[in-house]
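What follows is one chain in structure tokens, specifically the form predicted on its own.
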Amino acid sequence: MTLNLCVLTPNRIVWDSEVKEIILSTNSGQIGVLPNHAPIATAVDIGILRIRLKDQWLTMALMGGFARIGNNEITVLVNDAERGSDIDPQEAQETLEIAEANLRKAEGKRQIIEANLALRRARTRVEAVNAIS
């Protein structure tokens, strides 16, 4: 048995295709879907979402939004995505670093939570590459 996965954003259908399993971060933490699965409708966190087909795992990276899961069908509407193998792994390490020291300088509570929420998905992205290494 299989579910129906959809990753959508804004712009693009980022995955539309069946799965065995995926793990998803939601706010309130991580939580693991296989077939039948009861229905539920969740805020999706910045992090990593997890795929597995047949006996081989994916990863994407995930920027919040929301999950719908139901009758096997698992729709994730998200800011944006990327999927772990199309991220350029030096250009993710760089964009960590600028996140970082762009924390480090910021002032002011918004400077602050701008340059938080900048390094969350730079670390989002970084683990993406590491986890299909």
Contents of the next structure:
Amino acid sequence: MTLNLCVLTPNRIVWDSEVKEIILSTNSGQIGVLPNHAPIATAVDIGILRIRLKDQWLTMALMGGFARIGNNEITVLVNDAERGSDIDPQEAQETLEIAEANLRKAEGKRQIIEANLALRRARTRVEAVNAIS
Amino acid sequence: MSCSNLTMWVSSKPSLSDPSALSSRSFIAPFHLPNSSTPSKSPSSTQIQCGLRELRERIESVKNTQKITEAMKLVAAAKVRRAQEAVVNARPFSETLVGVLYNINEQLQTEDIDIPLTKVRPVKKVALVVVTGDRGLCGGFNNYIIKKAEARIRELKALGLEYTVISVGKKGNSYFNRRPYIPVDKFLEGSNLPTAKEAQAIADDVFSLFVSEEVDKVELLYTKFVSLVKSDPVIHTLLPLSPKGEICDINGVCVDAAEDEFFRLTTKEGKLTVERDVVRTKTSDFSAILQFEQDPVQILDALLPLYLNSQILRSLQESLASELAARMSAMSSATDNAVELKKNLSRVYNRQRQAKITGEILEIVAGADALI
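Counterpart to the form predicted on its own, namely the form predicted in complex with the partner chain:
Entire complex below, previous chain first.
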């Protein structure tokens, strides 16, 4: 009984194969999914998806979306997804610093909303890179 | 003086001219002045007045231009296939999304939905997202979109509404840069292949504008890919979204989200054509015991930005495909024009060359004759 995971972004399929277990970050906390999980639908927060393939954990940075789990099929729809191994640690760190600087400079409701989103995304990417090492 | 004698002599005794490559009569006229060589077919009867060397250079440069335009056409054709594949790759996402949206809406039929992205407010300010191309040499593509944008701005002004523009693509950027009287919110660069990241950048901007209540409506101006020779600039209302996920035109014509239209580049009778298909995605029911981890309203709140992103990406992809198709047809007609120009120039060149040879022969013969 294996779990089939499908991670979709608007322009490509990021992951479409079998996994043993995943840990998903949702708006209401992290949930772990094992084979034969009860069917649920949940919103996915900007955070990290951990995938276990035979005792090896992989991380993926997800930029918010939706997940549907049922019948040993997990479908995750996100705005953008990046594998932890594909992210350059230095570049992610720089992006994080720029995002923090932007947030400090932000004025007005609109800029604060934008800056907050950018900061959360940058932070997730840095965490995804660090979580492997 | 001596020339004119010679000409008359040649005309009366055609057998004396060198028979190898010349037909004497037609070269009398160019002997005076090489200006009556306008070919009867070309509508623009430009008079080609150059010396032999310049003509040779011109023919060379036209040949090079033709090579370039033909290469550009083939490159654009190859890129259209890639753009099409990108649209096909985007389908699994949008199909799943639409299915889920439908199901959630069924569950929320009776409830009052209060999500920032669907809030309909009285409109005071409108944001226009204008999608243009990055490079030129694509016929009237960029011009059509910009004209449509200007027309819409005039309409909004006439209605007394304020507006701001988000320009995507270098051509639009340079146009709006030169017109400081149009308020532009942000300039974004397009790219060769629109990715989710670019759609995300536009979506972020639009989202923050709408949620912070700076604008009350967001409209998207892009070019719809109708066929290889026809594309249509259209205006779609991006925000506020309808909870059912319908895509609405500015005139209020709404298309159901489940009806997905996609285009396919195929060959019919040896020529490239475009087929558009409308596919209705199957909205299957969820299993009855499906539990929502969060409130259905929260889930809808997470789904709608996804929908916004996929709409923006879709419009970017269609714009790119239209730009490539426009470039293909523009380069194809440029190549045809270059071929015709080269033919005309070669004809003039040959006539001049032969006239020159005739002249030399006549001089020689006249000189020989004078010695006798």
